[in-house]
Structure formats: C-alpha cells, structure tokens
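Only one chain is included here, represented as structure tokens and corresponding to the form predicted alone.
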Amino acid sequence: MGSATDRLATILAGWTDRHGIRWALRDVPTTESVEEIASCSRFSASELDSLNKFRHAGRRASWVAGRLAAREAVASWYRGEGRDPGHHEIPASRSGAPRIEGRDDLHLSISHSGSVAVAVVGNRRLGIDLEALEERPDSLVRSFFSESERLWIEAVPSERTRRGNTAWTRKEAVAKLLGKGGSLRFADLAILDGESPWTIESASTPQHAISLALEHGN
C-alpha cells in the first residue's frame, strides 16, 4: 500500500479510537490478476453468485478487494473479542448490502474508489463511503443537496471540490447506514453537523474524501 492508503489508515485509526469500529484497507487488484485472486480466496457459493453479477473486470476487481477488506475487518473485530478470527462469509443481504454470516449483532459497510477498498465493522448501524476527489457538477449539487448544504459547499470557493466530495460521501455513508439504497431521496438526508440525526465523521486526503456515518451510541 502506498501513501494514499497510509493517509486513509491514519484517519480510520482515529475513528476507531472514538467509535470502537474495526476496519481494513485493501488495494484493488489489477484486472489481469483478479480471477486468480478470486479463485484462491475461498469465496462461498453465495459470495461467488454476487461476484458473478458483475461482468465488467474493473467492477469484479473492486468487489473482490472490498470482500477481502471486509474479512480482515471482521477478523480484527473477533481478535478484539479475544476469539479466533477464523474465516467469515460475507454474503449480500436482501437489500444487496454486505452482511456477516452468523453475526446479526454486527454491522458491516464496504466502499471502494479507484485503487482502494475499505471496510468497517461495528456493533451499531453504520456506513462508509470513499470517493476520489473530483469536481462535482452544479446540476448534482442542485439536485442532491439541501439549501443549507449547498451554501456550505459554496461558502469557500477554493474548497468547493473538497467540500462537494465530502458532502457526497456523507450522503452515501448515511444511505448505507439506512440500507435503502436507491429508494432514498438524497436531498432529504441531512448531513451537516447540527442538522443530522446521525453521527458523521469526515476527512480528506489529497486524493480522497471519506465519511463514516453511525447511529448515535448509548
């Protein structure tokens, strides 16, 4: 892993200390190597069924990296419990979101962008989203953000790209927490501090924006 993932690891380590999550990062394999990696990774029939829904080689590579990161994050959680990390199946739930076979008390979220995949595990509902920093078009900002969110994104012109991507990752992370995917109206998901009913952490590196959304703890 390179400096980009090192920076993300530092961010995730800080969130671990505050929220008790476990996480893992994986480099997305090359499209030439993904089938060999998948064949050696002991994926279950259910997992392979999810993988085989993707025909595009890049999507398959991202899926494999995300599932391997999820295994590492789950194993880290088990070690924290003082248990054998073992081998864990990560099938898709009815909504399509990943879950941990046999552990309904734990929650899992996966995201990937470009060459990096990330997975987080916790004992309350959560969602993670990772995006490469890129300019978000005005039409997207108008369609998917509330007025207060648009004002926040536009408040500092030199920060517009970073803020736009950060706000988008917050929306995506909350959508994953809720587990409702495309049925949600993103503009209705309040994601600014002081407005949101969820705990949301966000950070950025020169390459990425990343956000973690969690249900409020006890």
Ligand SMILES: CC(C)(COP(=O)(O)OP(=O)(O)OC[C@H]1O[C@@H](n2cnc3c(N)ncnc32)[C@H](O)[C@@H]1OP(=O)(O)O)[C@@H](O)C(=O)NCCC(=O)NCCS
Second form
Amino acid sequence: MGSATDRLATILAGWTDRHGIRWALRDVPTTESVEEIASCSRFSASELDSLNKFRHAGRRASWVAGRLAAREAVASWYRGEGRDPGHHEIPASRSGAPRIEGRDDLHLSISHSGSVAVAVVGNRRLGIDLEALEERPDSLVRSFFSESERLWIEAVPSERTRRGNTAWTRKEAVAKLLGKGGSLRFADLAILDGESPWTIESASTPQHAISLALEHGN
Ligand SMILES: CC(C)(COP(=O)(O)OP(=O)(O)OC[C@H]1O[C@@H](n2cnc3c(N)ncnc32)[C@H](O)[C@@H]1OP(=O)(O)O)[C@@H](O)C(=O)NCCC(=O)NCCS
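Since the one above is the form predicted alone, can you give the form predicted together with this ligand too?
So here's everything in the complex, that chain up top.
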C-alpha cells in the first residue's frame, strides 16, 4: 500500500478508537488483473450477480477491492469479538447498499476512489465516503449545499477545494448511512456540526477527503 493509503489508515485508526468501528483499506487491482483476482476470491453466486451488473473493467476492479476490504473489516470485527474471523458473504441489497449475510446487527459501508477502496463495520448505522480532492464547480455547490454549508465552503478561499470535497463526502457518507441512494435530495441532508443529527467525522490528505457518518451512540 502506498503513502496515500498509509495516510488514510492513520485517519481511520483514530476513528476506530473514538467510535468502536473496524475498517480495512485495499488497493484497487489493475484492470488487467481484476478477473484473475475475482476468480480466486471465492465470491458467492449472489456476490457474482452484483459484480456482473458491471461491464466496465475499472468499475469491476473497484467492486472487487471494496468487497475484499469489506471481508477484512468484518474479519477484524469478528477478531474483536474473540471469534474466528471466518468467511463472510457481502451481498448487495436492492438499493445497492452492502450487507453482511447473517449479521443484521452489524452495519457495513464501502467507498472507492481511484486506486483505493475502504470498508467500515460497526454496530450502529454508518456510512463512509472517500473522494479524490478535485475542484467542485460553483453549480454543484449551489445545487447541493444549503446557505450555511456554502458559507462554510467559501469562507476561506485557499481552502475552498478541500472544504468543498469534505462537505461532499459528508453528504455521501450520510446518504449511505440512510441507505437511500438516488432518492435523496442532497441539499436536505444537514452535514455541519451543530446542524446535523448525525455524528460526522471528516479529514483530508493531500490526495483525498474522507468522511464517516454514524448514528449517535448511547
Ligand atoms: C450510492 C452513492 C452513495 C454512492 O457514492 P459514490 O461516491 O458515487 O461512490 P462510492 O465509491 O463512494 O460508493 C459506492 C458504494 O456505495 C455503496 N452503496 C451503493 N448504494 C448504496 C445505498 N443505497 N446505501 C448505502 N451504500 C450504498 C456500495 O457498496 C457501492 O460500492 P459497490 O457497488 O462496489 O459495493 C451515491 O451515488 C448516491 O446515490 N448518493 C445520493 C444521491 C444523490 O443525490 N447524489 C447526488 C449525485 S449528483
């Protein structure tokens, strides 16, 4: 794993202690190697159904990396419970949200961006989102963010790209926590501290913005 991944690992390790989650990062395989990796990975028929919805080699590669990261994160959770990590099937629900077969008490979220995939497991509803840092057009900021969110993004001109991407990952992380995908209006999801009903952690590296949204703990 490269330094971009190491930086993400450091961020996730901090969130592990605070929120009792388990996580894993995986490099996305090359498009040349993805089919061989997929064929050696003992995916179930239901998992292969999800994979085979994708024709594009890059998307197949990110799916495989996300599923392998998810398996590792689930295995890590099992070790934390003092149990054999075993082998866990990760089917997709109708909405596209991943779930852990036989463990409806656990919540799982997956994200991939470029060459990295991340998966997070916990015992309350959660969502993770990872994005490569890039300029977000003004039209996107106007369409998807509330007035207070726009003010936060634009408050420090030199920080606009980082804040715009961070705010975007907070929206996506909450969308995944809710499991609703395309039926949500992004502008309606409150994501600033003090406004949001969710606990949201965010951080950035020179390459990425990453956010984790969680249901409040007890
Ligand atoms: C589903 C969605 C959250 C995916 O986010 P993304 O940043 O495009 O892509 P990511 O790589 O971060 O995440 C993809 C993963 O999200 C997970 N996912 C897909 N649908 C999901 C859902 N309904 N709920 C929770 N997780 C979901 C899957 O694990 C998927 O990876 P996989 O198919 O390889 O298993 C996003 O596309 C979405 O629908 N957002 C809300 C709707 C909206 O208004 N968006 C504005 C778009 S302009």
